[in-house]
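Shown here is one chain on its own, the form predicted alone, set out as structure tokens.
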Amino acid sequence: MKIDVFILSFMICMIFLGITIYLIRNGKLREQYAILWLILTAVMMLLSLFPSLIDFMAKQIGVSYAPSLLYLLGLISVLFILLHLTIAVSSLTARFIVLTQKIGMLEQENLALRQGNKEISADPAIQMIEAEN
């Protein structure tokens, strides 16, 4: 028995679309990041019921070897996810920056308070011009 190779792609993408709602519900994979993942597999989904789509898609583009069209979309899906978890890669510096910060603040103003000082200020600078006074 020969399995053709369009049953095996839908098989593995419903094995991939399986882990991920998996993933999803035990919170291993936040919902934000899983849509472009599920929107992938849903796509591939399709290309693998449908495979005439892909050469109707490349009559429409102009590819004269419809399979190449299949590199192209795996490299712009790619992109897309560069794109995406650079975002937020980019969100999560500038959180860290920010909780970074308000640590030293806190740390500042704990140290203050364990030396006693009634007046804390959250400014090292200002500390020492009051302290000059």
The other form holds:
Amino acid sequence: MKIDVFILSFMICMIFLGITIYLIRNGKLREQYAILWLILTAVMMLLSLFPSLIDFMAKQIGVSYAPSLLYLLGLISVLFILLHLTIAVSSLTARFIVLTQKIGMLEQENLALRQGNKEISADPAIQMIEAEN
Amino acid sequence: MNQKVLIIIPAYNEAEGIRRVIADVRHHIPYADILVVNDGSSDLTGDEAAKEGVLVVNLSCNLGIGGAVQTGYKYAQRHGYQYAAQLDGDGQHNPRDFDRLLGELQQSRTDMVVGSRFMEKQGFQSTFARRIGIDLLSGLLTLLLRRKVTDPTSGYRICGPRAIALFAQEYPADYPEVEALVQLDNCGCTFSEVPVVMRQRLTGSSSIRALGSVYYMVKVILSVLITRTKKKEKKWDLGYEN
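Complement to the form predicted alone: the form predicted in complex with the partner chain:
Entire complex below, previous chain first.
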């Protein structure tokens, strides 16, 4: 059996799908981010199984050289995934700032409380009360 | 003292000069609490400040000037300060001017008072290249806010309760000064300017270096324009005012 390029790309998609699912299962990739990759894999699979879809779509929107439509689709998908990633990074940065500020303030308050306690127990009047109890 | 004032000093790797700055601030503004926000310094800035017996918040990572200053405003809100002022940790801002800033804030009933080095054109006037940038920004702000703004990049500011609450909630992360003015105006808050004399920095270097100045201008202009489009019709208000 001759392996043609469509079978090959379908196999690549399968491997990619396998890796994605493996990463999700191991907790190395959050589903939130994996969904985009899964959709992309599904579309790629569909196109490698039915390559005539690309020709059909190219004819519909008047693209004379069908494979260039494939490049366009690929580029758009990658751009969307990149945008999604930078949004994710921005949201992480915002949360990280809030957390760092909160930890800093809590540490300061914690220290102040501990020092306050030390001062109180150093106060002779309170030491007497504590001794009586 | 019926008025609680917090001085926020953001500091990043200022171990050499920080004690001098604190002593200077304490000498001129004895009635205020001083909070040093150590912005993840790699030197002993936090320890040095703590030796002076002031409040110190140590941030475990470097957040940049915006994140550090906002920590101060959050602290002020959390601990019920009526006024919070920010003052650079490098000695550029003279604490001697502080009383006039506070006086103006109380008298004019605005939400924030900015110390401007260009109103009376005294003291250190920044370098030539930097002046062009500042002039451009003040022109842009004068246009956008429909009022005269002479020194939008000044980080010498004092805020009243409404501005504290606003900044505690939302404050730009890097190069925050100019954008914060637009933010304030967006929310229906007001600010005024008071002439101050700035000194050349004692230690450290500006956070805006030569290569970064292009990025600075692009970032600030972009964020000012975008922030302006967020202007709300409704006036932003504290529910518990007065």
